[in-house]
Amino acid sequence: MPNDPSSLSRRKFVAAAGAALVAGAAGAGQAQELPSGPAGRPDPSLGSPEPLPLDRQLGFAVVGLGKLALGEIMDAFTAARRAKVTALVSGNRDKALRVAARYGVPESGIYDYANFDRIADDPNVDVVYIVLPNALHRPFAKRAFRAGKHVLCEKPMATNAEDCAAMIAAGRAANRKLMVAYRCQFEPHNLTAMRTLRHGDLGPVRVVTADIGRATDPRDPADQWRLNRALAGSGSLFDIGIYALNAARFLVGEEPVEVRAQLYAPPNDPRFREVEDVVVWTMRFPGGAQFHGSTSYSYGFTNCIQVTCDRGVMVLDPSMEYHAQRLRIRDRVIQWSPIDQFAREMDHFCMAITDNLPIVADGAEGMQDVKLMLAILEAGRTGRTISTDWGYRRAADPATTVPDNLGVA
């Protein structure tokens, strides 16, 4: 029955069997075809850890029940091996209680946005998942740490360096993590493509492209507030472009030192009177690896990223959609078994936060991304290019931090 506490426990349950007959199929291979790693063995293997008991995992309160949450975060609660939902944080509180008795949060779990602070004193809350528009993220953040909460947000992680900043130090204030949701550093395709350019299979990275779009409706609230700019910050570069930006520096596996670009919208769309709609970048990094990419509000839907190496070529296409992946290295279709990003994500900040596992996206990665990003708009906006080489250096790499057997469902 939905309105059933307990319907939580019996959805994670079967989950849970579901994923141990893809572990026990995961030491047979779950793709396709594998690229070899060291010793020959495929990269990576699949198999899941024990799911904690209830009781053990950690609790988690989703803050906002827009189409992200209800699509696919909340579902992903039955799939973790280490994070449950116990609290929800909507306007709506209708909404609230509907959501909630489909996914066994008890009543008292539900906030709303002005007693929000009132989960200082929830117990069976250990992080808030911030699931709302970008510029409401740093005030959500601070409120969050305050309350003696560990963070994890989404992606972008603010509308300035600024705002990254602070929750940064907020975090620290709390002593309390904070982790922003990049969950296709958890993906099995970006991670295999990650490690076979880190084993050198293919070669030097010699050039990186992206393009990634899709159609805005405006019509559509989730769509609304991201043309809103003091809402979204910007257009496609914050919302959908960040995934092509944060892909090749995960691939070349360095940062760049420059970035040129140039932006475009459409004189007579409304869509873009008060964002951007394509922007046009590239972007050269220190070891010689050169980006170009686009992104775009108007686009008819494209995710596909490819890497050209001095012995052959990567494509990732789609490279970042829920699910459904593909990865080809030279001619081999690489295909991994379904899994659930969001999942994966919430089991790794769950285990940075209880065996202390470093942070693969943490709140300087997610800083990183929003100063490029910025300086790729003031090179669109004034020419010029852009030197981005202020010395930053990411704490963890996903290609060998990512556990191969974490969490999959």
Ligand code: NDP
Second form
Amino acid sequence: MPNDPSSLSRRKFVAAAGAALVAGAAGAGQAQELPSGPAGRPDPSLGSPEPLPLDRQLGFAVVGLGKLALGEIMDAFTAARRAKVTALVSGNRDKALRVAARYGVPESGIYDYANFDRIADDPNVDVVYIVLPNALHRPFAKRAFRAGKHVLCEKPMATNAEDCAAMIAAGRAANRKLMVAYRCQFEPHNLTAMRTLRHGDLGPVRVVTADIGRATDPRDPADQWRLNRALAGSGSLFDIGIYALNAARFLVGEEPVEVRAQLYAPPNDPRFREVEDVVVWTMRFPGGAQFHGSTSYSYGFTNCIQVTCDRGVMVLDPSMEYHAQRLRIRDRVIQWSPIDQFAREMDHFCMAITDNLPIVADGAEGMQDVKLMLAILEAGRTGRTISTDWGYRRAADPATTVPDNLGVA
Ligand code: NDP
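What I would like now is the form predicted together with the ligand, since the data block earlier showed the form predicted alone; can you produce it?
Zooming out: every chain and molecule, the one shown earlier first.
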């Protein structure tokens, strides 16, 4: 009885692997199995990757040794089963040498931005992972494709749609794959939310609400380029609002057909001379779901997403942490054991390359978000409702494509 309001709590939940802690009506801390997905299990051929011996794992060059690369990505290689780090690309050789020593990258695998093209001759590099400021994604993706490598590119894919199209075209011309690093699509709480919604227990999605913000600090080098339009492309929306936009799309499972928005920046705040601060926007989905949300570079840290359905509410709060998501479905709180989202996304890309499997976040996906964000900003600037019904359909739904190995590190 998938439409019975109480069936969520009655149904025998099946988990493919691992267990989650579920607290709620049954009491905190009790282990309970969770739903594996709506239309049955994901394709078993996409099951949890077995760890491969190192000599069969794909070699990654990490480009840009900043906060994300050093804080998360380098360590993720230890959890990855199909990906290993074999090269570093940095403008700071001393830093690159230190990082290389720590992670076992040979000195011959250290490149700078000028000699990066020599990576074409490096047989230890299969994939270039671009972790640079947004405006540099296009030039380095094109250089990586020219060097014959596959490209994993951090979000946002680029600062404008032309750059996205050029990156996609360069990948096609080189016959190499392109993926945008949307880690939340590999994160168990987000996947559980998607699968529960697709299953239909909660009924049709009526409203998605999301507020995602943090206060930027101009003293932090990682925030300096984010407040610079030439390097960032845009402000809060392109950097963090993108998580709300992307999540609304994967939770509803449809594409928005029109957007409206308002923009606001506190007067005289030097952080917002070039980029937007608060964006409040709405989106209409063709099946009747609505989105309303906000993002900001000045309000307190928050990343909460709520999905209101005909027969219940689910809340992801926080929704986009690196390690500590929390999902509530009606009165049940679901907390999966932590996994490394970056490792899972890298493994997914490796399997897409070696086994020619669909990529859940390919270049077209990255470009769709960029086009939608530009439409939202235009709506904010002009006060108009902007139609976004340009016919895009995503190639692979993460709810059914990402393996059901929740809880497995
Ligand atoms: P950082 O500023 O911390 O790192 C960027 C690195 O890029 C720098 O450390 C530097 O590395 C290199 N770089 C090259 N040229 C420049 C330049 N002109 N200005 C500044 N840096 C330059 O940024 P983040 O690591 O926070 O972000 C990098 C990318 O990752 C962005 O696209 C961002 O949106 C994305 N991101 C994604 C997240 C996710 O969860 N998926 C989270 C955070 C960021 P070096 O010194 O080695 O040359």
